[in-house]
Every structure is written in C-alpha cells, then in structure tokens.
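This document starts with one chain, in the form predicted on its own, laid out as structure tokens.
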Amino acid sequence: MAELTSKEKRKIQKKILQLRAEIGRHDRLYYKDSQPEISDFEYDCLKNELLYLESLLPEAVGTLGVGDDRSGNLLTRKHYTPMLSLENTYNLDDVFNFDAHIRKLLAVEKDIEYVIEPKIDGLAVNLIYEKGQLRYALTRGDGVEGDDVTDNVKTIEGLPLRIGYVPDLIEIRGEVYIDYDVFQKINMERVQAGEAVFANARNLASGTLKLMDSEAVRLRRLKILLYGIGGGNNFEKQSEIYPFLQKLGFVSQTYYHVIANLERIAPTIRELDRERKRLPYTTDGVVFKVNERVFQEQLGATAKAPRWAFAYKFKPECAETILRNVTFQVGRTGIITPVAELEPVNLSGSCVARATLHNADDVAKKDIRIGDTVIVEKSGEIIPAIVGVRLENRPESGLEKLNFPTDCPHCGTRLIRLPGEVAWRCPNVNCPEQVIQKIIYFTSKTAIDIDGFGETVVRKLVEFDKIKTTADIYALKREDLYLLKNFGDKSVNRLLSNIERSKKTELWRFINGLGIPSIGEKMAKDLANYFHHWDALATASVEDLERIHGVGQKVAQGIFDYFRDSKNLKLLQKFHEIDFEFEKITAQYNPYFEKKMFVLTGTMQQFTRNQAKALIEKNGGSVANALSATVDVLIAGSHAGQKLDAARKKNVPVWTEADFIEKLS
C-alpha cells in the first residue's frame, strides 16, 4: 500500500475524530440513557469503520473500552474480577479465524472444544454472594465498577437471595431481561397513556433496572438468566458451570451446545438461530467460549475482552420498500398513532405492509416522507419498524415533508398535547372512532369477553346509531341485530345469549374494560381484590388507592379523576341500571398448581386457551408463552407441535387435557 500523503492523513484524522465523537454519543444513549437511536448493526459498522481507519493511521489509535452503563444517579462498587465485553463479528469466516488464532496462541494442533450458547440481548449483571448471601448486584459499568442495583435485582421473582455451599465469595454473572409479552404489553399501555415507547426489550430492561423505585421495578416483572462465574471459579470446564448454577437454584442457560469439531459450527449456529424464535428473550447472536478452563487462563484477556470468548451476531432481518402513505389512527383514549403504509415486502417469512411510527416526535426524528425508500426491520423479531431512510434514493426535487395533523382525522376536533406527553390526542370523547375503539376493547377477551362482538359488528352497530357507549350493548334489541349483514335467527340468538352471559363475570374484567388511564389487566385484578365492588372503587380517595400494592400517586390520581368526570359518571349511571353479578377472584391454591409455571400448546376440547389460563391462575399457578428453565409443566392439547417435542427433549413434565382436568378436581 502506497504511503499516505499529509493531506490524506489529515482527512483520515478528521474522520477518526468525528467517528469517536459519534460513537461516544451513541454509547451514552445506549448504556446510560437506554434510548439508542440506531440499531446494534449500524453501531457495529461505525466501530468497524473506526478500527479500519485507525489501522491506516497507527499514531491515531485510541481505545474504545467496554462502554459504560453507569448512570451517575446510583452508588457504584467495584467488581472483584473485571467484567469485560466480547469481541464480535457478523462474518462467519471470522469464527473460523478465531479458532485458528486460539490454536496458534495455545500452540496446539488438536481441535479445541467450545461451548456455543445464545447471546442474550439484555443488561449484563454481576451477582456477588458472600458466604452464601446475596450481598451486591452490579451492572457491568465500565468493566471495573458498576452501578449498585441490589435492591432492584432482589425484586426478580425466583432469584435466590441465599445459596447453599459455595466459596466464601463467588461472582455469578448473567443477563437481566424482560419477556416479549411483557414488553409488548408495557409498550401498548404507554401508547394508550401518551408516553414514549421503548424501542426494544433490552432498553426496557436496562431502564427498569436503573429506576430509583424498587416497587415500580417489581411491577415490570424483570427476569434473569445466569451463565457465568467471575471470582470463585474453580471449574475444569465452562460447560460444568450451567448445571452447577441450576443446582444452586438459579435459572441458568439450557440452550447450549458443546462441540469439538469445526464442521459442527455452521449447523449449530443455524440450529440456535431457529431455536431463538421460541425463546422468551431477545437474542442477537451466539457466543463461543473455549470450554477448557485451563486454556481460558492461558489465553487471558485484553483490556476490553477475554481472548477465549467471541460473539457471532446475526445480521438484522431487514428489507427495503417504498412508503406509500401514512394514515393516522385514533385509539380508545383519543391518542393519534401514525401508521406507515408500505409497498408489501417479505420479511422474516411474512408479508409486511404496515409499520407503526408511534408518535409525532418519531415521525419528525426519522424525517420520513411519502415516496421514500425506507428500511424495515423486525424489531425484537416481532414488530415491524422503520429504522432508516435511503436518502440517496430521494428525488433531487425532494419530497414533501410529512406534517402531523392538527385536527382529528375522524371528527375534526382540534388535537391537544398534554404536558409531559409525547402523544397528540383528540379530546372529544364522543369522537366516533374513539367510541368504536372503546367498545371493541370492552368486549375483548381481556375485558368483558363477549364472543362474537368483533370489530365488524361494533362498527356496523355504531354506524346504525344503535350503540354510542359500552353500556348501550346491554340495551340492544333483537331487531337491532337483524340489521347486521348475514345475521339470521341463529346468529342473533347466540349474540344475545353471549351478551346476557357477560353480566355474570369477574369484577376485574369490568374494571379493565372501563378504560381507566394506566389500568391494565394486572392492576384491574389488584383493584378488584381490594375493593370487591366497583362502587367502592368509584368512591375511594387518592390515599385509599395508594395503599394498594403497586399503585403510585400518579396512577391513584388518574383513577380518582376518572370517577369524578361528568361524562364518565353518566356512563357509570347506565351500568348501575344493568344487573351485573360480579364474581370475586379467589385463588384456591391447589398443590398441583401452586407457584408452578405452565405453558399451553395445541388445541383443547373443553377449554379455550384463555379459559385454561384463568383456571391455572385461579389455582395458584401462572402461564408463560414459551418453554424455558422456569417452566414446570407443559399442557398439551391435540395437534401439539414443536413445544411438545422440545419439552420431551428437556424432560419437562407433560400433561394431557385429561391430566389437566384430573388435577383441577
């Protein structure tokens, strides 16, 4: 390579300084604020560009370090042994180069044994146990010291605060994460409340662990998976650590492979890539660890990363398409949500034609314009998201900037933005679309659950002016339902019967269906158990409400205000005239279910999925969406598929529907 000229060196030096500043800004957004603006892939590309430029100009080489997640708001403590990050790549060839480099450093000809496991996209933590007692829980921080998040980590259900016979001091390391379903539910509630959403589950877990209120942390239902040991590690092999941790009572990694043949690397990566779709947490790659501890000690570490471990990261599944339009949806609380209408594109095996843009700030920040070529990515492998715009494809003449509406697209009312909120909302509670969305939610399976009362039925009945509020459902007449398309005697009788049946329901369903700000399914259950009737809830003071586990001042004030709003009082008066018979939730702790975690799969003959879930919860158990080390029983109906195979492979007990019924009795 020809020697660089002075002008070329100055140009490279300038670009290096720019990249360092940009990477530093993204480090702060990712590690400290838990609000990254770019994807991991884009971030890694910036770092690789910097490393390449520094290789051209050795005198300009700096150190990137391991990042620093210390918030500045919490006490910090030192790790007993450094908590380093991992070198990573998106190129499979680099994995084979890593193996060749390891064998060269160790001066061995034979194949090296590796442990390969999923790379969890959570927040790394270090648990320090002294004489078996959990003393501290620290974040990675700068690798030398981290934030003390002990009180918040102690809220994680199932984490042992005391363990059996171990060395006087042991550091146990892993990742704190949030389940997909909890992540989606929290984001949905934030959208309804007009608050900014979390970009992904990792950001939510990270932000939650740094909260100053441990009770608020408990409500987020963090989880933890342990996979490593720092100080106090006397094992001969890395693969011995996982069963040891499980024996101590920890949820440890079970999706790992031990290989000693390089030909198994690519097939193992493909297998873990398939398996990660079924895991409850986000994974963004796989980690290779030299299995022999004596080799790990010989290899040692750089200032940033161990030489004996390496991460291969999956490239995010993304696609380019054209933004055809942006429509603006009105939710049941009046919040306006922009939705990107896309030229259909195949992504992760499904056809994507729409993506949520969340709010006005999101639209402005991305500067997305109709007609743009946009990059669509599956966020958390579930939700389509627009992560960028191909500005080079934008016509030279430009495209018209997208303006957020000032008036409601359905009723024309001037939109408002409440202090401290990111969302614009329609303040007209009689807005036709708000009415429709409120009724759809009220009749859904997470509320009153009226089978057959779907969106099409709701829209038609509102259009025919037969219902204007949720309470009007119970005043519907037979002749009103005959107006619906394809509704004959059988359909009308069934729907009327389902409406009548819904009057006998659990109180929490009614409370949840009212749409009180910040109240979701879990909070509705807590309120129902505390007050026993909605009249008592309606007359409760802010102080009364704050006595309930998990209800803070803001939520209590919102509930109090709801029951004193004149429009809501008119609706509640209508409900007073309906003969509801509320069932109180009473958990009848059954030894077969108490404190056990279940997963449901296949089709049951006598229960719907929601009915089975309710019975499990009523008997003291809980239900997860995916198999993990915390699952105690898989309940398999007919046509059970991969979950049943996986349960048998992992020796998870399996119940048939007949077993389930027998245990209930």
Contents of the next structure:
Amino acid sequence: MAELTSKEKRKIQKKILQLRAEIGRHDRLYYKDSQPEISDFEYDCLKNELLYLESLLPEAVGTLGVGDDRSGNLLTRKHYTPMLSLENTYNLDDVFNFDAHIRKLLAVEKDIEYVIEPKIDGLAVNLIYEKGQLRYALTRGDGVEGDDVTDNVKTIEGLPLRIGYVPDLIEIRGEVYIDYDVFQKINMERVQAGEAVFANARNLASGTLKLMDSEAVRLRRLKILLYGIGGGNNFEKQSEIYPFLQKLGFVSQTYYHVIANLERIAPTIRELDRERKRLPYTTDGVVFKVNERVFQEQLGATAKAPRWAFAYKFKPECAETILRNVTFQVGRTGIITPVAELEPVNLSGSCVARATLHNADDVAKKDIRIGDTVIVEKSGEIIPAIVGVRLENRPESGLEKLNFPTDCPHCGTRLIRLPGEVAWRCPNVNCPEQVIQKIIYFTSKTAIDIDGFGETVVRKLVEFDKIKTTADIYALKREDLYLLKNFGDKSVNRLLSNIERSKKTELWRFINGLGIPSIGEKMAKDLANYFHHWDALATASVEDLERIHGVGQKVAQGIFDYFRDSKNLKLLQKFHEIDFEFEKITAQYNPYFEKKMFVLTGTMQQFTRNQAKALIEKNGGSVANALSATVDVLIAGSHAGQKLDAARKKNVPVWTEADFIEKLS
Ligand code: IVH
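Follow the form predicted on its own with the form predicted together with ligand IVH, if you could.
Time for the whole complex; same chain goes first.
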C-alpha cells in the first residue's frame, strides 16, 4: 500500500480517537449499566473498524482490553488466573485463517482437532471451589478482578455448592443467563407495572446478577452453564471437561461437536445454527476451541484473548423498511404502548409488519419519525425490534417529530405518569379499550380459558352493550350470542357450554384473570396454593401476604388495595353470585414428574398440548418449549419430527403417549 500522507494519518488518528471514545461509551452501557444502545453486531462493526484503522497506523495501537463489567457497588476480588475475552468474526473465511494461523504458530502440518459449541449470550462468571466448597463467584470484571456475586449465584437452582472433587483450588467457568421465556414473562410484567423493559435476555441476566438483594435475584430464576476450567485444569483435552463437570452435578455443554479437521465445518455450523433455535436460551454464535491442552498451552494468549479459541458469530437477521405509522395501544391496566407499523418486510422467513417501541423514552431516544427508513432486527431471535434509523435516508426537508399523545387515544382522558415509572397510563378505569383488554385477558388461555371467546367476540359483545365487566360473561343469554356474526345454533351452544365449563376451574386461573397489579401467572399459582378460596386472599392483611414466598411489600400492598377498591368490590360481588367450583393445584408428588422438565412434541390422541402441560404441572413437573441440557424427558405423540430425532441423538429419554398415561396413573 502507498505511504500515507501526514494529512491522511492525522485524519485516521482523529477517527481512531473518536472510535475509542465511542466504543468506551458503549462498553460502559453494556458492561456496567446492562443498558446497551446498539446491537452486538453494530458494536462488533465499530470494533472491527477500529482494528482496521489501527492496523494502518501501528504507532496508534492501544490495548482494547476485555471491557470492564465491575459495577462499583459490589466488593471485588481477583481471579486466580485471568479471565479473557474471545476473538470473534462474522466471516466463515476467518475460521480457515484461524486454523492456518494456529498451525503456523504450532509449526504442525497435521490436522488440528477442534471442539465446536454454542456461544451463550449471557455473562461470564468464575466459580472458585476450595477443597470442594464453593467459596466465590466472580464476574469477569476487567479480566484480572471481578465483582463478587457469590450470594446471587448461590440462588441458582441446582448449582452444586459442594462437589465431590476436592483439590485445594479449582476455577470453573461458564455463563450465567436467563431462559428466553422467563425474560419475556418478566418484561411483560414490567410493562404491566409501568417499568422499563430489558432490551434482551442478556441485559436482564447481567442486571440481575448485580442486584444487591439476593431474594430479588432468586425470583428471576438465573441459570448457569459451565464450559471451562481456569486454575486447576489437569485435563488433556477440552472435550473431557464437559462430562467431568456433568458428573460433578453442573450443567455443561451437551451440544458440542469434536471435529478432526475443518472439512466438516460448514455443515457443523449449520447444524448448530439449527439446533440453537430450539434451545431455551439465547446464543449468538459458536465457539471453536483447540481440543488438545498441550497445544492450548503452547499457543497461550494475547492481552485480550486466548490464541486457542475463537468465536464465529451469527449475524442477526436484520432488514431495512419504512416506518408507516406509530399507533398507541391501550393495555388492560391503562398503559400506553407505542407500536411501529412497518412496510412489511421478510425477516428470517416471517413477514414482519409491526414492532414494539416499548415506551415514550424509547421513542424519544431513537428519535424515530414516520417516513423514516428503520432497521428491524430479530432481537433474541424471536421478537422483532427497531434497532436504528437510517438518518441519511431522511429527506432533506425533514420529517415531523413524533409526538407522544397527551390524551388517551380511546377515551380522551389526560394521560398520567406515576412517580418512578417510564410508562404513560390512561387513568380512566372505565376507558372502553381498557375494559375490552381486561375481558380479553380474563378469557385467554393464561386465565379462565374460555374457548371461542376471543378478541372479535369480546369487541362485539362490548359494542352491543351485552358485557361491561368480566363477570357479565356469566350472565350472557342465548339471544345475546345470536347477535354475533355467523353465530348459529351450533356455535351459540358451544360457546354457552364453554362458558359454563369455565366455572369449574383451577383457582389460580381466576386470580390471574382478575388483573390485580403485579400478579402474573406464576404469582397467581403461588397465591392459589396458599389460599383456599379467593375470599381468603381478599381478606388477607399486608403482613399475611408478605409471608408468601416471593411476595414483597409493594406487591402485598397492591393486592391489599385491589380488594379494598369499591369498583373492584362491586365486581367481586357479582362473581360471588356465580357458582364457581375452584380446584387447587397441588403437586401430587408423582416421582415420575416431580421436579422434572418435559418437552412435548407431535400430536397426542387423548390430550391437547395445554391439557398435557396442565397434567405435568399438576404432578410437579414443568414443560419447556425446546430441548436443552436441563430437559429430562421428551414426550412424543404421533408425527413427531426433529425434536424426536434430536432427543434420540442426545440420549434424552422418550415417552410415548401410552407411557405418559401409565406414569400418570
Ligand atoms: S470460552 C478463554 N465458551 O463469550 C476462553 N466462552 O465473547 C473464553 N461465552 O467471555 C471463554 N459461550 O462470556 C467460551 N461456549 C463458550 C461461551 C463463551 C459464551 C462468552 C464468554 C466470553 C465471551 C467472549
């Protein structure tokens, strides 16, 4: 390349300084505040640009370091051996360059054996066991010392605090994360409570791990997967570590492949990319590790990362499209959610036409305007989110700034913002949209579950003035239902019998359906297990409520106030007059199910998915959506596909429908 002129050098130097400052800012947002403003992909692009410019100007090279996640609020402690980061790429060619580089450094001709495994998008922790006893759990920190999060890590279910391997010291390393469905639930509850949502599961996990209150941490159900050993590693191969860790009682990698050379690299990556979509947690790539430890030691590390490991990251699927409109939806508790209406665009095979904009702060921060070209990304692989705006595409004449409404779009009441909340709410409990949303929720699958009583039916019956509250559903007459479009004798009979049937149900469904602030499905189940009837819940004191595991002062006060509000009392009076028959859910301690995790696949003859799930839960088990290391049994109905193949391959026990019925009895 031609010599750079001094003017060009100055320009590059200036850009390098700008990029370092920008990366430094994003590092603070990501590691310390758990509130990043840009996606990992955009961040990696900035870093790569910096590396490139630094390669043009070797005199400007500074260390990038490994970031720094120390929060400043927690005690810190040194790692015995430093915790490094990983070099990463989005380009498959670099994987071959990595292999060539390694062979050159080792001066070997023969093939190198690699372990390839999922890269979990959580945060790294170091577990220090002394004589078999868990002494400290530290975050990576600056690589040399990290935050002491021992008490919080000890809340992780199933993590062995004592192990049957008792050297003076062993450092076991892995990733703390939160399952995707828990992340979604927590965010949903936060929306209901008017609190800021977490952008992705990783931020939630890292924010949680640094909370000062371990009881609050326990409720967030953190998980941990271990994939490495720092100090005290005596293994000859990386691939020996995972079964060893599993034997000690840890959750470790099960989806790893050992490959003798790079020949099968592309299909292996493709397979892991397919498999990761079925995992309950978010992954953002795969990690390559040289399998032989003698080689690992020979290769050593740079200041930032080991030379023997390398991450290939999957590009998030993103697309550009036009923001057509922003609508403001009113939820069942009055919270206003801005929703981006998009020019439909294809994203990982599905057509995306809407994305949430979370709240007013999010809209203001992104300064998104109608008519803008926006970038939509499948964040956490499932929910589409708007991650940025192409300002350069904004017409020169500009676009109008988006105004968050001051009044409710449905009833015109002035919106309010409660102290400490990010959400704006419509305070009018009679707001027609709030009423509709409350009834939709009450009849939904996570509450009283009336089949056939969906959004269209609710909207029509409210419009015809046949229902004003959830309790009115039970006073509906045959002639009211004939008013519904396309409802003949058959559909009317079916709906009436479904309404009737919903009176005999589990108590938690009713409690959840009431829409008490901060009470979601899980809390409703805990309350139903504690109180025999909702009357007992309604008359409980704040102190009584606080005695229940997981109920804090704020939630207890919210429940107490709900049952003392005159409008709610009027509604409950109506419910009193309905002959409900509530069953409690009590685990029957069936050893085949208790504390076991199940995945359902295929079609069963005798049960729907929801019925099978309810039975498993009643017997003390739980149900996940995807196969993972924590799944104990796959129940396969007829026409089971990939999940069945995967379970057989991973030696996960498989039950048929007949096995399931036998174990239930
Ligand atoms: S090995 C010294 N294996 O990725 C070797 N890291 O971007 C470093 N990570 O700090 C770690 N899944 O937090 C390894 N299967 C995996 C991983 C993994 C996720 C994280 C880890 C690391 C970061 C680097």
